[in-house]
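Below sits a lone chain in structure tokens, taken as the form predicted on its own.
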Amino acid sequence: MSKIETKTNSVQWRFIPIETHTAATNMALDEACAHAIAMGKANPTIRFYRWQPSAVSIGYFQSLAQEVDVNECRKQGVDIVRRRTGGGAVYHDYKGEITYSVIAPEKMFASNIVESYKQVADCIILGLKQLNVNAEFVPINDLIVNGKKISGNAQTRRNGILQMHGTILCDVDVDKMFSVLKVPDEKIKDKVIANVKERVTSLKHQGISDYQTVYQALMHGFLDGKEWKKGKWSEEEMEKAEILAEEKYGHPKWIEMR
């Protein structure tokens, strides 16, 4: 199975244009539209979107002292948020990246959960491809170009829907990312900024710097060969969402509870 809707073949999916918002909003919206699908009250969605202010997330078993230099974000005005996603601490920069969130039922994917990253992947892949940029899927999670990373991804399956969600990298400014992001020994930091530097890659190292032309690739290549519907939260996606971002996201109870 290498298309996503392979066992679904009608389904028409929700898309949402690319929005903005506070890092607990985002993910307050990816859970809403979880339960709106799980409930049978929206379709199979696919979103964009960006952080403002700047975020980091970290995944749900992480700890936030050992990954994030918390108070270093507060004087940068970086926002935290803890995902219900698992996987590592990632710095989302406003200008350096889009993110996208696919949410459907999990009897759309593979039950094999690399299997179901990679279905993901190529539609990433195919959306690079538009922009003469050749992509690579990485086991279990990562896309490459030239051997380095672009693209990192993570998911969750509750109540019968798979939520993924992933970043591809427009720029990236490592310095930026290790002023708020923790290492495992301070005594190593500037060889652990160098590796990641040799190891990470953006758009803009592919000479690829306009947002909006990014931005239609990767739209084509998640929506190319799918019945589709541009679409909008419903009031009831959105009120959940305010709900969850106040009460759960944006609370430090979920945010410190490792």
Given for the second form:
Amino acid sequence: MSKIETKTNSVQWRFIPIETHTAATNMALDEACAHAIAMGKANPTIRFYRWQPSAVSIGYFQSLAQEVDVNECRKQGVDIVRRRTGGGAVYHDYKGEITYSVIAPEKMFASNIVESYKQVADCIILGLKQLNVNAEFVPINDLIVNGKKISGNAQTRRNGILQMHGTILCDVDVDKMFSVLKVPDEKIKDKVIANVKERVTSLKHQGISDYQTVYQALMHGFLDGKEWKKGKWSEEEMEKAEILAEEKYGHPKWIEMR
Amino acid sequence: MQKEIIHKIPNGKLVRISLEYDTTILQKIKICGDFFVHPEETIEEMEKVLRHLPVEAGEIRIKQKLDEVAHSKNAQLIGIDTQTVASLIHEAIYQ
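With the form predicted on its own in hand, show me what the form predicted together with the partner chain looks like.
Expanding to the full complex; the earlier chain stays at the top.
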């Protein structure tokens, strides 16, 4: 199975156009949406979103203290959230990236997890191709352009629902990123930063600096070949997200869990 | 005593294990990193079954414990594996 299964005729995707929220609300909306789909109350969903204030998200299994300079975040007004997906720590700059989520019954995807990463990654690849940027998928969960990372992705599967989200770098400021992220060995932080600068790219580096252009291209990549309809959150999803943002994603008990 | 060990698995992810133990018993263990485990709470279950294990429990016994949890949760581990975690715990204690 190479493409996301859309042949099951009745599948109509809900597309939620780009929104801006806090870190906690963004993560809460992903979960509320997955919940609604699991209950049969929402269609499979593709959404795009931005983070305001800019934020750090850490993977489910990461230790907050090991990965994030919490004081520096506070000083800079950078939000912190723990994702319900694994993977690494990400600095989500409001202007520097675009985030997507694909939330749908897992039976629409390959049962092999890495294979399903590739299925979603293919949407990003198609989108970037519109911009004449040739990206390739590198297992487990990265996309690269000319050997440099441009996108990181993470998924979880719960109650029969696959939720995958990821970011595409539009503009990257590695120094800013590492002012809030820690590295495994702080003694060689300068070396690590120099190395990351070599290994990461952005669409700006590839000559594309208009955010709207990037968004339109990615929209095409994700929606092409699918039956879809522009939609919005239901009241039930909004209410659930509000509770989750307050009691889970915005709560120290969850953020500091590991 | 407290130990921490960091290891990047070739073609896999970064694993950071922190543990606390007294002369005979593992008191606390945390397996952190940028890997993936489905379902996610498998990792907490793994940390739980290793608690109170004798420190001299070898790699084989540790791996067996981890495999039992993975099996009971029907878990999928991506970018991490039970053999590596078991070896790292053993190494952290005896390094």
